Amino acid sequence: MKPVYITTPIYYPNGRPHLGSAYTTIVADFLARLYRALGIPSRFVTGTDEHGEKLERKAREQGKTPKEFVDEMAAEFREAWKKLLVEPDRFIRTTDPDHIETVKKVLEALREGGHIYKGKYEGLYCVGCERYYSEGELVEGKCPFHLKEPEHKSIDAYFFRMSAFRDRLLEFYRGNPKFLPPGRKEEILNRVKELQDLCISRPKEQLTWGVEFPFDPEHVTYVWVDALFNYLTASNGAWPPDIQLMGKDIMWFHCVIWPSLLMATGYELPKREVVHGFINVDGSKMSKSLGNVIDPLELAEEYGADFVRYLLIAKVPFRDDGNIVRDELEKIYRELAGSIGNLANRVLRLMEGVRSTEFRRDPAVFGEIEKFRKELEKQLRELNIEKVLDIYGQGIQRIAHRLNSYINEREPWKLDGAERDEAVLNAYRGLVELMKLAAPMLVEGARKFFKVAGDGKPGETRLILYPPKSGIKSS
């Protein structure tokens, strides 16, 4: 059985990982773990995009070679994901030798297929985006994402005949309605109808830090062509990708440029491009000048990685722009500690004195759990990722509430003998099933729980998963 192949964008390591990149990466890690928890194999890949003009400039500013700079930054990204309990099957870097070989093979395939030609490009270039913009795409003459005026450039370059794939792309979208993200299809379809050829190289007189063209050593590969094919390099037999997660600012590259390149080179196309919105803080885009930047690593250090994962998976809407209110963060932590954390401690304490291991499964406990598990599995198998993220956090809390209500209704502390044992064992086994379902999100909490409780009778009876804390940082 081919694993479900899940990817994040590879991140440009010109700065520390931020809340946006943490969001995408945590969601991808969560999905990979959730598939496995339901018995479906998965492969999850993330990494760093290490070529291009922006990084070359950044390295020069710091008096380093580009390779020295990206080596340091890639290590920082690896460490950040480790602290957030993210465990990819591969952390790929575009400076990896096997990836450079992939890019060169792709370029040769494009040339042999007659899909590239040499020409001259003149246009408005945003270094931050590593792309050209038309006048109509600018906002008040500035890049819509970086809010900076682009540079005017004129270069000799190689072009990919992307416009030739206009009709094939439209036909593919019609035949694969799940490929494009819901709510964003019309925007993409309208732009595809005006599809232009793509500039895919930079002359070395402008840029040296990139993958050299195998048939023209005076040119290096456009960073986005280099970056997109990381998914092929890292696939390890899991091709094609089933779920490709990304923010809405890069969906054009993934939903249009990427499939057209794959069509040209003969590779099977991904099944789903899954796009999420941006994360605002206190109703505004994060900005140091506004003082509303939340560092995910500082948040994890203060409140634990499980809290960051819970916040982003259960509390931030996936499809649209989300908003985190700093004054509500402690309330959200108390919710986590008071529901699942308190439930775990409560049930384990009730296990004191239980003598039996045999019990009848009470539908009042297990009915909700089985219903939720089946719904998750259905949506995951159909790659309805937005639906999974819509229902998951509420589903986990609903089961926790049901278990707490069951304990209150049965009042096992008033029962004796076998009747008491059966009530407690139902609550305990229900909690075990809940923690298995919650483990993809609450990684550390589940590890602590199963270390104490396991699948049988626990040897200890007190467990504080999420102790009281205060003072969430922002910078």
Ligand code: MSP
Second form
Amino acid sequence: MKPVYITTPIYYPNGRPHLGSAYTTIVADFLARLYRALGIPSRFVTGTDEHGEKLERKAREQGKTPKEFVDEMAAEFREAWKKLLVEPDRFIRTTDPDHIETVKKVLEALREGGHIYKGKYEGLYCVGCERYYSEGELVEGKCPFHLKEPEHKSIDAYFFRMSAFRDRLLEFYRGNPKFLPPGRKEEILNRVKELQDLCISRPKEQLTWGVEFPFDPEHVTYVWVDALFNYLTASNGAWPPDIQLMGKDIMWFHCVIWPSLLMATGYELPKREVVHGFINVDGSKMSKSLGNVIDPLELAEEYGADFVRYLLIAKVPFRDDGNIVRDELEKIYRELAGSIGNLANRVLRLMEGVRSTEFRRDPAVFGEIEKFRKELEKQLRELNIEKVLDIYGQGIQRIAHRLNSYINEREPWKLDGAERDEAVLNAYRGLVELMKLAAPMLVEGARKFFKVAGDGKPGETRLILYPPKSGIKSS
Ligand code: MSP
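Switching conditions: you have the form predicted alone, so give me the form predicted in complex with the named molecule.
Starting with the chain above, the whole complex follows.
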């Protein structure tokens, strides 16, 4: 069976990973683990987008060659993901030799198919986005994302006849209603109607840091064309992608440019482009000047990687923009410690002195768990990722709650012998099931738990998963 192929955008390594890139990457890692937890193989790939003007300039500013600079930064990204317990099946870099081969092969295929022509390009270019803007797309003459005036450029360039794919794209969207992200279809469809050709090269005098055109060494590949095909290079038999995650700012590249390029080169198209909103902090876009930047690594240092994953997966809405309130972080940590952390601690302690391992499964415990697992599996198989993220956090909390109330109702401390064992074993085995379902999010906690948990009985009965933080009052 082909694994479910999950991708994140590959990040510009011009700065350290931030909360935005951590968000997409943690969600992707979580999904890959969740598929596997339910017995469905998955392949998850992330990486760095290392070519282009932005990187070249940044390297020069630091007195480094582009290669030296991206080598250092790519290492930082790998390290950061490790700290956040993100484990991709491949970390792809666009400077990897096999990727450069892919890009050259793709350019040859575009040329052979008659999809490329040479022309002149004049326009307004935002280096931050690595793309041209039309006047109409600017806000007060500035790039809407970087709030900087774009640069005027006029260059000899190769063009991809993207406009020729307009009808095929529209037909594809109609035949594959899940491809485009729900709630954002209209916006894309309206713009596709005016689809233009795409400039896919930069002259050598403007940019040297990129993949050279195989049939014209005076030109270098446009970074976005280079970057998008990372998904092909990294596929390793899992093609086509099933789930491609991204923030709303790069939807156009993935929903329009990407499928047109694939149609032109004859590859099967991805199943779903899954778009999430932006995360704000204290109600505003994160910015250094506002001083509201949350560094995901500092957060992990302070509260642990599981907390960062919990916050981003269970506490931030997926499709719409989310907001993190810094003053609430401690409360959210206490919520995690007080529900799942406390439950694990409580149930393991109750297992002390339990002699038997045999028990009858009580539907009061397992009913809810089974229902949730079935629902998750259904949504995952249908690639309803927005739905999965809507129901997951609450589902996990609901089960933790159920188990806690089950213990409170049965009061095993008032029972004896077989009756006591029966109640405690139900709670314990329910907890084992809960931790299996929570493991894709709470990677570290689950690892600790399963170190002591056994099929019949735990090896130890003392375990504190999320200890109180200094300065944080336990509730
Ligand atoms: N290199 C391109 C992607 C090429 S993929 C073929 C790129 N890189 S990036 O480093 O700018 O990517 C940033 C990713 O983080 C995007 O998915 C973007 O939407 C996401 N986010 C950046 N800031 C964000 C928030 N504040 N909140 C959530 N995600 C945001 O684009």
